[in-house]
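What follows is one chain in structure tokens, specifically the form predicted alone.
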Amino acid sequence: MMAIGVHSHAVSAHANNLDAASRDARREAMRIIGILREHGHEAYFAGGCVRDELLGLSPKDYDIATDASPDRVHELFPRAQAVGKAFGVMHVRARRGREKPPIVTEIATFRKDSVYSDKRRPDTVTFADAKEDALRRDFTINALFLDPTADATDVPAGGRVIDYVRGVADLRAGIVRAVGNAEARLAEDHLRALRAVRFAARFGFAIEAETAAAIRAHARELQGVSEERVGDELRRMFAHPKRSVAAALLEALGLAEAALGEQAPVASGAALLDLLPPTVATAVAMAAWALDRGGSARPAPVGEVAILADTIPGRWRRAMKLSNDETDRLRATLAGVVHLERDWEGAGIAARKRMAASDWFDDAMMLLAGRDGQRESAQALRPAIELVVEALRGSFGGLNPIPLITGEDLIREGLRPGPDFKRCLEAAYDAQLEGRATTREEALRVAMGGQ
């Protein structure tokens, strides 16, 4: 069996620049961990921050771990909240001042996990040792430990790594590998599946082939997971601008078809994700998944845009608990394509105009962006709506002029509220968009007109 993915990390032995929150995180922790030790105990960094650390990347928080119990814990630090504390974790947070958020450092001791019943938290843990509370871990590059105080540069910020499940190697590799067995580490938390996807397709590593396959295996049993879960996980994924591999992994291992509870489609790409800007609106990258998706033509043709328009939003809604900002953005995003690519050509002025003070406009655009990449160069279409549309900024007071008159006005000149109204107040914005009504008199004739 071959690792699935790509692999283009290595371990950074030299530089890395932590930023300034990374520096302020870490000093805090390290005064955390020589309050520990100051009273006996064993603590160490532990988790994501050493991996991102030994990576040469800036960790946006650092986890202790320690063989103090949460009630020792609450001892030394009176004010430590407990958020987990049947699971043995304790969060300090460290005020900074009025103008910084402050940092929250988690606790957390030691521990062994039982059975995971619910297939999301063990039953009961027993706090354990460092080796055993590794073992417990889902993946080798995140069961790493830290010890900053050791007078060792393991990491360029300083410290000497504890390694009991060859993290490090697999760092260096670049490979995402359960601990211990992989269908064991699966079974315990089925999401662990999405984590294995969203780490492969951030830090540009392979999936380790029985790893895959014992997500492969098990892909269905993905929506046994919380939407809500499923949801943040695909969200962290399609924020970062790794995006499309992430897609792509999830398509190959059947994860998409689980988490989505859509069947997979006949043929797919990343064409679209690929081509978006670094930095996107979550929706937005969704919607480019979805056309993705979408079929096996390139482009999928309009109208079956329009049905995934209609459909995608509400099943998706469902499937990730999106909320509705994101499902109404999401929406609006492939039926702004559909205008775009239906409705523009023999649109007038002033329908051109609304739709490019439209929200979904730019959003619309990024997709057609991607879409022209699909077609012949000679049926490109946005380089000509965006000739239109700098046009349209200069005539007749631009895309998205003050209305001359509102609904107060035609009040004033005796109309009364109801369906009139509303056609009433558009005839003369088209009206004014046309630069056919310049001034409020000119608009008022234009809306009395059309009753």
Given for the second form:
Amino acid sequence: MMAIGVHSHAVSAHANNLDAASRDARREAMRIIGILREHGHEAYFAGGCVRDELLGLSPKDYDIATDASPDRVHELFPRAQAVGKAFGVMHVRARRGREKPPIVTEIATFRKDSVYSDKRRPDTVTFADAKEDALRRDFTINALFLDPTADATDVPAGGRVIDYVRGVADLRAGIVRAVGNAEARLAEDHLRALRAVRFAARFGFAIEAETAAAIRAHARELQGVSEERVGDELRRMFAHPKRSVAAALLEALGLAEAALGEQAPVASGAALLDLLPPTVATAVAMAAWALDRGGSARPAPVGEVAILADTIPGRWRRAMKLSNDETDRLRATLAGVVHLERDWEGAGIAARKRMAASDWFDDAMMLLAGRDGQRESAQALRPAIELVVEALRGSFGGLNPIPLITGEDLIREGLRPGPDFKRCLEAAYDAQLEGRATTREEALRVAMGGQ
Ligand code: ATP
Ligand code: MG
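Cool, the form predicted alone is there; where's the form predicted together with ligand ATP?
All chains and molecules follow, beginning with the one already shown.
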């Protein structure tokens, strides 16, 4: 064993609390910093990775900020890819064999941004020093640098934090604060409002008062930001377990209304979003949000859910540039709730089996569990449906047995493909699901009888 204290700065790779992926990414970033420094440059870890290490979290990736120009970076790392040459951002990719994904490290030249006239991108980029680079960043907790080569242990994995903006104090106090003048920084780039909410929700931080006031004052201007960027931020918030905190902040700051173009909710009581398990598909979380926002009560009456299922997916698709898959899943989940709450009780065996075997079933059941939690009466729908599904699973070949007959069988019987065709097959499959047809012949008889 090594004597304790002698190599206090050389924290062992396993004692630094980073997960394996972060350790690999950090080692690669240190390698890059080593090369930059060997050639006389200043280079630090920057932004999110420093924040995460100080919080005791494992950074997803390590970004480097340096005084080396993009051309210089290219000389030192000939295979570096320019991703935003105008902004001085380069990517260095380290392959790690076939099994593991490559590590991509971002190297950005210190810069200051000039005025944002289109509300999206800085007009021009001027390369600058480390301090100016810190000052152009959005929030103090995101504006820290770390010199990992310094003989210090400001973070467990080693290194000295460089803090031009009192970011460490805000990190310790749990505060999201704009760098510099909040009003000006929020007016410059309205997406920062959503970023503030995302970081506050994710870390359980408070948004500092002036920053929050500036966000509120500029909330409506979010409409000038592209739907893609708004959608990306919202997606990330709703994919995260702290989604209900994010939603509450979005409402309180007027950002939900601005992003979606829809009025704030009036319903009170426990939010459905709050009752979801930590990991759910983003589209399912968005379905919960739609019910929280759109309903006149909690849970939203099923008649209202039906209307929301028809109207929300198309609107949100546009507002957040949702993909086809996301939009379909949002719609199917909402419609699924309606099916289960409105149609399940009166449905026969075949119809119930078809519902239980649908793509949307598990997603809708997730929302049903939350809606049960919102109901004052003790009558819970989800457990009742689950019990029945368990029984159906064991009856007549289960929920979705392979069909006894197909279209080809009908053609062989002389039937011509047409409008009746599908109906005949469905009748045969219903009979199979209900145990009225257990052989190919019986299924054919049902199908032809429906002719
Ligand atoms: P995450 O873990 O979510 O990726 P991050 O802090 O790394 O968090 P990024 O979006 O990857 O966030 O951006 C990297 C850094 O770039 C931020 O930490 C911040 O310093 C700066 N930054 C990003 N977006 C903006 C913006 N809109 N305005 C100012 N600075 C920004
Ligand atoms: Mg990042």
